[in-house]
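Have a look below at one chain only, the form predicted alone, in structure tokens format.
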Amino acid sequence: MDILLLILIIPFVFGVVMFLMPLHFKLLQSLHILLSVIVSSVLLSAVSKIVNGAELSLFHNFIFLDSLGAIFLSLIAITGLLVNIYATTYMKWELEDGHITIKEVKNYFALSFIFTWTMSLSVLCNNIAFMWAAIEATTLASVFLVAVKNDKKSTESGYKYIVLCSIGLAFALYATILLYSAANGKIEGEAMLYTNLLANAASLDPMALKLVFIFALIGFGTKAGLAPTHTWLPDVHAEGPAPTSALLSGVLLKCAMLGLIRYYAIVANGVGFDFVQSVMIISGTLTLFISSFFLIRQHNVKRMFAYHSIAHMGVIAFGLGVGGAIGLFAALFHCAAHSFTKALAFCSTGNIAKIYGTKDMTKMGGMIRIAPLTAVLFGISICSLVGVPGFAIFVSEFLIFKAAAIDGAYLLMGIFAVALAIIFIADFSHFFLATFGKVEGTVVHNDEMKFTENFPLIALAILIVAFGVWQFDSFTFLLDESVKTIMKK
């Protein structure tokens, strides 16, 4: 059967599996973890066809995978199988707390593939108007991912993640209705096609592109949580699960910034790239002023790392602004890296609320005697998302400088450096507060988690210091090519 066939059926199938499945925990996680593993073996096997120089399409190209999509595929297979093998910890601490329910476990378990599946299909849509449908389904997926409870504050925060991001994603769909009136019959082959309308892209009126570069951004910018419209991911993030988040952060906002990525190489290749870098310059600087200016008033742990989520947005945004096969390729990379030290630090979340019962930080102190693996994977995180050298973030942002340096955009450097430096600040002094303080709070659980429970996070942070430290020529391979199609060089 066609690898691409098996990743629109396995997830969805997987999750129906779940729904049927008793309810007996050991056989839920066992399950879980298994079909995870199975999935991401799936995604990998269609990301080594690209790197091995296969074209990948279905459906007379309606379905296909180019370098940029398995760029994304990769994240969904390997940032989404670690946190899917920590959520069945995280929700046997909730079960036993009496947080949660078998059936609300069992729910969460299925719900979980099924937001793989739309997230996969997402990445694999060459139809742009079905791209944009299966973004919207991610929002439909995860909602309940983030309100499993069904308590009052995280059934609110569902609805104002469902409201906003739908309201949004509504500008995305003007920008797929006139981007498809502007091509309609002006270019040869399917108008809704992104291959074709990137190697079209030329013919189209610049004005209509134009304007169809604004509502992307503001439609996939809302699901990313770029500024101004970022205002659900905080609330989000402080009612949801911990692994949820980790998906939402490391994963999902991944797939709405490639929805933008592709409009802006189509947009790019039609009216030149001075336009989109210039309006991502703005996007970016604002998003980045913004969320570090709120990221210094926070406290709760998880809405700290839910405004540097929209930060790093920012920096994706702004490596794009700054452009140039260098800066693309750092805003590529940045997407990877970024994916797995969320991941981390929104798992490392899980833990310390199991240590002390809260998410409030001033109410923490002495991890690192409490709970020292946890103290280190957590200053791991907090070391990559402000950029010490050695992590992967640090990669990113130093090709962002330096592609800037080499256009000599000094100014642009300058702006960059001082938001850096105001994340950098802000996000040391909550790590100091909460690993080495005198604690002012309760200790609930006064030990480290087992080995296995911390396995992938242990992973994770390893991925973190790998990529921070090596070049992977495969990665590499998949990161240049995508370079060339958006330049199409």
Given for the second form:
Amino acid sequence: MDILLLILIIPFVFGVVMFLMPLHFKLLQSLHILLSVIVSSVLLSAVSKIVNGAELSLFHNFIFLDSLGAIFLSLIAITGLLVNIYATTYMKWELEDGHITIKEVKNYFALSFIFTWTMSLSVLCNNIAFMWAAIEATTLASVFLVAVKNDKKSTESGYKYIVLCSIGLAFALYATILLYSAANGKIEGEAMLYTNLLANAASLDPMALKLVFIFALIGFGTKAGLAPTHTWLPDVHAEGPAPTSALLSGVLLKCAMLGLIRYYAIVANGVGFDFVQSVMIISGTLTLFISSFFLIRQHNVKRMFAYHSIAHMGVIAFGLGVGGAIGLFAALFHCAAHSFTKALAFCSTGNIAKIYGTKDMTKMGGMIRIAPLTAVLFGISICSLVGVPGFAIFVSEFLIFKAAAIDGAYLLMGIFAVALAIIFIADFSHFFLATFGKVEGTVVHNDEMKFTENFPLIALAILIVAFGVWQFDSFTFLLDESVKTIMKK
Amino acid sequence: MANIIDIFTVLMMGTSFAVFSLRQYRHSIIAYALQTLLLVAIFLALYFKYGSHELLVWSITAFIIKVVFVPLYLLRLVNKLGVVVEDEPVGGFFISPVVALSFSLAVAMMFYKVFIHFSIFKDVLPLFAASFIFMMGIFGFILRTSFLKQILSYCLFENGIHLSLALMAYTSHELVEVGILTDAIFAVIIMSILAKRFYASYGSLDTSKAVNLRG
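Return the form predicted together with its partner chain of this protein as a structure block, the form predicted alone having already been given.
Starting with the chain above, the whole complex follows.
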């Protein structure tokens, strides 16, 4: 069977299978891990075919996988798998503490497969209207991963999530329709296909393309967490369970960013790179400064990481704004680096909440003595988030500086440096508050987690360091090919 | 034929204002059903004019989903919750429709000039109406605090987009419309489930009461 067809079928079927399972936690846990491994293996097998130079498409090119999609599909596979494994541990704790029922756990596991299915679909769609529908479906599939419980806060976060993302994505749908209308009859072949639109971008109406890009930026930017329409993100990420926040921040935001990058490519090749770069610089700078300002004030560890997600979406936007081959390479690399880092960060908040019974960092302290491994893992995520050399995010941030320096854009380098410095100071002050010194509040679980429980976090930490110090040829190949596609070189 | 389409689109603009402004939920939902019926009529009028098979499929699916299913589902929700009149919106019942109307007209005036460049259908009024309805939906989200009104606002801007699609790109594949409509159904169902939960938690549909997560 075609590998793309398998991707379209398997996660959905597994979701349905999970829904039909009996309410037995051990069974649900084992099955969730097993099925997640199968899904990720299928996704990675498709990615490996792209790395080996294959061209994958289905239903007359309606569904396809290019090098750009392969990058994001590998994030769904790797980050998704590790977070899904951690989710079984997290849900066990929640169940033991009586915060959640076994039925809610089963629904959570089932919905996470449906969520993976919608995200994979959004990456694989060559038809831009279907890509939009798939991205909207990711919101719908993940609402009840966020609003797991029936209480006020959970309902409020679910409400904010669906309402704000739906408004935002309405603009993206308008962008889709405008782009199709502008291309229909003017280009050869189906005007709904991204590949056709990119190939014929130069023959499209420049005025229409500019409006399309602004609409796409509002639409996909809302979903990706770009300012000023980022306001849903802190509430949703702070309120949802830790694995949900890890999936949303580590994978979902990147899928929305992929939608925006595809529009970036079409519009850049239609009206020139200057326009899209200017827009992205404005959006990136605004996002970076708004998020870093709010970051300083946060004491809730999950809200802090939520603002980090916004800041790093700003970094990706800034990379797209600086542009050029290196800037684009950096932006795409940052998607992967941030995915692993943020998954680790949010999963470690699950451990931290288990230890202290709170998310308030002013009531923590002394974590290094209580749970040294969790403290180290938390530290690795913080080091990567602020761009310490040797960790994955340093590579992309350094490359953005390099791209700006090559262009002689010293003002941009200065703006970027100031924003990163604010984030650096805010992060380390929070990190020290939680990790060292005396315990300020109460300790609910005065012990380190088991190795098997920490395994997904350790794997993520290894990935963060590995991507910080090593160059993976297959991944670099995907990045290079994607940059060439966007720049049409 | 163009005149009939013009008349329908003006009526659609009127119904979008009614969906936004009417205080009673039932009236608002009926106004929405009426608006979608007009949208279906426009699809049919365009089908008879251009003979595009896609438009016929669109009109059938839109009728089943948006004229019948969505309004009935929302009416059932209203009955279940036992709500009749919406809570006082931002700026009161009088100010918000005036603000929404004036800003939607202003934005629509900007947009249609761009749309007409590349639209298949070159008539000004329907293109103007499409962006007006879309903006009324967006303002519905911003200015009305009732959860149910926000669901209706979602449906409103979805109608605006649907009208744009019919006018500017009616030759697009039927599957595209089916995909978008399927999403819309799920969005309405999920929002309704959340609205029920919201009502159970807060004792009203007034979303301005949802302030637990600020800070």
